[in-house]
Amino acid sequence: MVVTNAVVCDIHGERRVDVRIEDGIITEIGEGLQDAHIIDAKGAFLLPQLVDTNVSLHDDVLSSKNIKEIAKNALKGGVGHIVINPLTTPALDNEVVIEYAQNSLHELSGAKVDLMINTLKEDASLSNIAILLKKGAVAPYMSTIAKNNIAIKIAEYVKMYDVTLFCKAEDNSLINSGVMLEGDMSSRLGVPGIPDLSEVLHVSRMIEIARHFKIRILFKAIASPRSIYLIDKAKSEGVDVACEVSIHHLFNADSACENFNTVAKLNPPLACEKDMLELRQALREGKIDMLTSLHQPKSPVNKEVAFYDAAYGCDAIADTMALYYTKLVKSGLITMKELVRLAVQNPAAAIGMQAGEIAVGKTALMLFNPHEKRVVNNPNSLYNHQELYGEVTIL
């Protein structure tokens, strides 16, 4: 088939050309291409499918059903490749569970699904990283609850296998005592808070480990502007670190937790209004390296309870491209070219892949019509009843 009248956009920018696609692969790009099957895009964007490396399964339960569901829902949001978080039940921290999960990836009819491994077992001891990476996991994940001796061993494995360490910066003694950001809103609600130092302290610590061992670290779902400042400064000094921020933390403050709204109870917790705006400014200035939907779907039985007891997370994956476009591109915060870099090229590079370019031989494309609009109807979404722009058609 040939796609005509599309705005082709990738990491190189926007252009008007025809694209021939055969069996999902681009075979020709030019002008005036002819074919028996022509799709008139009518000015819609032709884009690479998104890559999201921070996606959780429903209720964090590792099952074939949940993997198939997430693969199907991801494509609805224009996400063609996801990496599942390893904090599942059972946890992705041993050979048996990895093999079980890998078997569930066969013949999926949706987005491509990859796995990251938890480098820490439940008792905070080291998992068998070498074997788990050889089994096909694309990245090791580490929470900074790991003690220094364990973190250093993990860094040595990361250097040995030349992979990116996915790092969640958090302090075990602080996160266990709180349920949202410590501040005016937590005080008003009368719930224990988590200080942003929980993240900032450990970002600083892991930057020094990255500097010493010369390894790559991607800090997952950063919520503090101070953390971004530290990461950006380290990058300017030649340290190979990067930061990921979720769409939620760019457009929702801790005030969303008003009236004990459990949908806004996220991990990491939403920042205050001032910090949210600073995160947005950091995005404008190019200090954020990649975006995530931070999809953490939870059942009503785990959400419709007291705020303190509610599970962390909200639904987002099926609305990802529309959210990115409406909140980021249509608002003028970033360009579509920049979105492709933040949501395709950089996340793919973090797992050792190349993506983000529309060229002969490339796959995983979508049409995105920015003129279509709809109202979100999902009580488990932070954007319920909001109007979003954009409709995804997978090619």
The other form holds:
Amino acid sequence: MVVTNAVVCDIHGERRVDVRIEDGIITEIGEGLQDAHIIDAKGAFLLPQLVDTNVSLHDDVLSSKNIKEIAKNALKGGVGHIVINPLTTPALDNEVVIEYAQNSLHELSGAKVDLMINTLKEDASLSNIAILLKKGAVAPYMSTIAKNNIAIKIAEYVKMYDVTLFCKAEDNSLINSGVMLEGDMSSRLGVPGIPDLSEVLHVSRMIEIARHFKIRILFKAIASPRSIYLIDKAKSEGVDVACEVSIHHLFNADSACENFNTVAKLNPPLACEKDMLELRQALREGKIDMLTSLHQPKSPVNKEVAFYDAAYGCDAIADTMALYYTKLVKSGLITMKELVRLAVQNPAAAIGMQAGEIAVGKTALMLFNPHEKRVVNNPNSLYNHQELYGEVTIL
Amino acid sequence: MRHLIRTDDFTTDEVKTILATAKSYSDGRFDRILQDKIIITLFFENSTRTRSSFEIAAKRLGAEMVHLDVSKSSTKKGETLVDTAMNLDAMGPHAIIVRHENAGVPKILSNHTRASIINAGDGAHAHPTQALLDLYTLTEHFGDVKGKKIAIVGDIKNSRVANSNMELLTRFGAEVVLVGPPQFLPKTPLYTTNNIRDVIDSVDAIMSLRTQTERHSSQNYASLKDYASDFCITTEVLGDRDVILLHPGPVHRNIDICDALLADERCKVLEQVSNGVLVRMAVLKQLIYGI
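Having seen the form predicted on its own, I'd like the form predicted together with the partner chain now, please.
Now the full complex is given, and it begins with the chain already shown.
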């Protein structure tokens, strides 16, 4: 088939050309292409499918049913490639579970699914990182609850295998004493808070580890602008660090927890209004490297309970592209080309893959019609009842 | 149906009505306007005095009480709070009085009930009837709290009593100042200090709080004794100043307030307890009977 009249947008920018796609692969790009099957995509974008490296399974339960479900939902949101977080039950920290999960990845319909492995076992000792990486996991994950002796060993593994370490910066003693950001809002609600220092302290510590071992660290779902400042400063000194921020942290502050709204109970916790605006400014200034839908779907039994007891997370992945477009591109915060870099090229590069270019031989494409609008109807979404623009058609 | 989750669920006029109604009950009158009404008490967290106070208030108004003893674990056995709310509500009570160790539980219940939900304390969030009885006690003493300076002393960050009083007392024109060590002070626009002596000469009333050791997930103070060395309200601190002393109870003797001051006539703790019944009668009347 030939897609005509679309705005073709990739990491190089926007152009108006016809694209011939056969069996999902681009075979020709040019003008005036002819075919029996022509798709007139006037008004729409032709884009590479998104890549999201921070996706959790339903209630964090690792099962083939949940993997099938997420692959399907991801594609609805224009996300063609996802990496599953390893903090599942059972956890992705041993060979048996990895093999079990790999078996569920065969004959999936929907997005391509990859696995991230936890470098720490439940007792915070090292997992068999070498074996797990060779079994096909795309990236190692580490929470900074790891003590320094263990974190250093993980850094050495990461160096040996030349992979990016996906790091969740959090302080064990502080995350266990609160359930939302400590601030005016937590005081008002009487909910125990986690100081933003929890993240900042460990970003600072891991930057030193990255500097010392000359490894790549990607900080997952950063919520504090102070962390971004530290990461940006380290980059300018030649340290190979980068950060990911979720769409939620750019557009929702801790005030979303008003009335004990458990949908807004996220991990990491939503920042205060001022910090949220600073995060947005950092995005504008190009200091954020990649975006995530931070999809952490939870059942009502884990959400319709006291705020303190409620599970962390909200639904997002099926609305990803519409959310990114409406909040980021339509609003003029970033261009579509930048979005492709932040939501396709950089996350793919972090797991050692190349994506984000529309050229002969490339696959994983979508049409995105930004003129279609709809109202979100999902009580587990932070954007319930909001109007979002854009409809995804997978090619 | 109206609920009372936080003090700001009542307008200033409604609060004034409640104070007036409470005053009208202060002669010990029984007013059986809630005959044939059923009130459920749903206490997920232990409480002797608040529950008794509500029960006596309800009985003086002629209501029937049903006590549900809910063990902490019942919501963890696969039932959500929404299920709990809808099941209780299906039995048709007129009001449900709720206490829970976690902030927000009464609010969540109120989203799903026809019965009035009355918050009898939720986590460190709110304790509206306590703040109303404190306002009543202060108003009885001063005539009007407007322009009066009230120091709240202690573990303010973990105190639902402080949270509700900060809203209600400032709304009625009192100047509220907060006194405590840094780890017990919330982020707030109110004046705060770590030293009681900074404000002792300018305050009209002191509200001492109980240190909420059960709401501390990690050690916040070396010991209660160490805390008391700075923040216990003693005869030595108070001197012979014309300052009244409040405490939501139960008082931790010689940690929150010293023995001698508890026996002093400036201490209004027992008056607060008596006023609690009157104010709760007025609240029940307002929510169930309507005015």
